[in-house]
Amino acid sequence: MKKLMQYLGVLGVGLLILSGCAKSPGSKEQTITAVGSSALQPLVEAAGENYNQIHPNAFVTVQGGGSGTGLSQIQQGAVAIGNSDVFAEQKKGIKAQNLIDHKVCVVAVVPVVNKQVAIKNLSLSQLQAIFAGEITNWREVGGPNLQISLVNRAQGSGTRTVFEQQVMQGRTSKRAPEQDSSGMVRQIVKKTPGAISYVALPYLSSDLKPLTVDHVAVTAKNVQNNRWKIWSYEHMYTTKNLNQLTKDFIRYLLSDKFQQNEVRKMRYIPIKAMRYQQNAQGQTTKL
């Protein structure tokens, strides 16, 4: 008998724990669909984890696809927030003023080579020369013999846009194999020989080789102060009558604690730190 009353204390003692993990009965589960940027993805997706970690009924699901599509799908009301690393202002048929932008971050884009590649700064013209298909091989800037194999972003990526306007500047780049997304990127400039691209920070990798441009290197501290000028804005773009989960997750992306912590521990920078601004016309001026 008394191996009983302990064997119905324990199994009580479990419904009661199983009873507590449970749903309430009045509770509603809510998700919201952010889509767009993959270079803002990551930190989107590690929001989500931890947002529903607080609010248990709450998800957030996260798409990739980069800012054109996030930007088009925001102006459909397709989704609940287009992510964008570019102004909506800067895509061809996005109307902007029936948009809300939400800037919750900003994000560095950094050339990027293959580590046989034994080169470590390049000018900024040298750097707009290789895009431009002007020098063809490493040598012609100090490199080994070897062939220069160009990687760029797909069109309607915001890595790209922002890639061409900071560092191109009006020039136009040298048609290259195209990628979809920064994943790719770094996979195919790791394989390749002589290859470079450009990656958002956060996908900076120990298997690829950052560059220094004019002798800067793409630091936190740089970026800040616009030392290191090839970065953009991490926009949420939302339509004007967003709903009360889209407005709390994006308020607790734009929170204290969450800056200071995932937004520097994955490479952003927080938009708190930045002491420079930029327009849609991509003219920075400083704070």
Contents of the next structure:
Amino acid sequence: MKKLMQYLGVLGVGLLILSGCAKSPGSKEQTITAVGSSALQPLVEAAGENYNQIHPNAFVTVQGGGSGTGLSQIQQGAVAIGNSDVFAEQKKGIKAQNLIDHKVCVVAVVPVVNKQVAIKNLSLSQLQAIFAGEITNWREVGGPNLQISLVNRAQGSGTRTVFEQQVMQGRTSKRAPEQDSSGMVRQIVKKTPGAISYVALPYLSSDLKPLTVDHVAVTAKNVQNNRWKIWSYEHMYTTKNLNQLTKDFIRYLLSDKFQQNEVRKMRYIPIKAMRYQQNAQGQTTKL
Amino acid sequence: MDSIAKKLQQRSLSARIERRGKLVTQCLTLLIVLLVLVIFAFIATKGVAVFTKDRGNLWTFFTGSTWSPDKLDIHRRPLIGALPMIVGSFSVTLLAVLLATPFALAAAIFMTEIAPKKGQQILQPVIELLVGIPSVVYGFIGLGVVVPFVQKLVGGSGFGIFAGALVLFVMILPTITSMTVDALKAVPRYYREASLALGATQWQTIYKVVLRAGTPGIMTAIIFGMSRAFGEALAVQMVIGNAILMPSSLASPSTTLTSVLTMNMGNTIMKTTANNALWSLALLLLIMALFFNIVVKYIARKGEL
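Switch from the form predicted alone to the form predicted together with its partner chain and give that structure.
After this comes the whole thing, all chains and molecules, with the earlier chain placed first.
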């Protein structure tokens, strides 16, 4: 008993010393947290690392969790930045007027199929009919005699909201298996014959087969000119009184250097390159 | 004289230590009880909000099969039919327990009755190893091995109740086995001796005496396994397909309470109907856990008599 107490005592003192070290005076370390959209997550992570290299005392912690999480956390003021693929106005329960919307880039969403599906192109109406459950066999769209199996993202996921808005255009989609991350979608489409789903472009990998829609391929140029219509802004929402680090970090993300290099490299589209704009109601107009 | 009397009347050092220890344990126990009560109250208040605040209908909650808490039906009530998930949860659990029980019983009998020494040496570490594997690993094995296997076996996508039950079967096997071992070990030695002395064979002894005497313990083991299967989230979520549909077969994509919860919690905003509806699922899970616990208590008490 006595020995145990001694151990605990030593441990406690040790912890005190350690924590003292961590907060040694002089260094002005600053940390902010960005939470939300998994589609935007890779870019913010990269930006955080780059930013930390330039400013060694500034740390950006990045977490996924989905656009809904990003918006609800920023609304509660629990984080510095809430990442979202959808406008705050589109999400029930969010008071958009209390938030500032920083649009940092654009992400395209692309339908993907299992490699066995010998199809390269679908028209928008065919895509609609497939996700509405009216077309259930690949034969009906000129493919092999194979059952179509749909894979959706979870209800309320940002990528799914974008896809439904631009492809389904108000039609209800069929109840289908749902996955809560792009990684799982990738895995399942890869393994299931006849599977179709959609991923944000940065998540497209060589083991999936992207489709062209109405013979338009998903390229940065086509998105900029709105020929590829399935895209959305990547928003970083902040509260109205944002601190200096948050301000600087978002400015860094929007800097020409970062936009031209990192953003393009990771297959997002720089915000300034867009020739079209979209509003919270999903209407697209030419700039 | 006085000092001796004083010393005698004083509490001794060990008594004081004992008293202090008792106080500390009581305080901590009280804290735990309080914590449980607070958690329960928290989930309960959040879980009923969808019925009290958002005009959800309790009857449709248990019988409806449309789950879109964001949308309203013609009576302007949210669509919160949780039946597909309830059915999914129960069928996965029951199927897993049905599969696991014979194996667990066999392993336990082997370990305690047939070859106690060898059984313990071989099976004990194997089963302990199974407990230590994190559920995400089970999920990945399920995704990589079980789902394609079901796909070949019955066709379809392979995601569904059957795949979920197969994964859970491995996960709850150690729970049921180790608790059954305890139950069989607790059967007094003289029961076996008496049975053998009466001329019963070893198998007759096991079947008619040991298993009968151990029944309450075995039941407890099975229900613990059920409760574990019912609450498992991640591994099941990875193989069940997560389609909020009434399951049409064992291999059609379906969903469970836990996977709906984990998938959607992050995408809903606190205090909206969608969020409240998820809390009502959480409350249902909590009630089920409580129910399993009560059943275990009841069986254990019956076993004592």
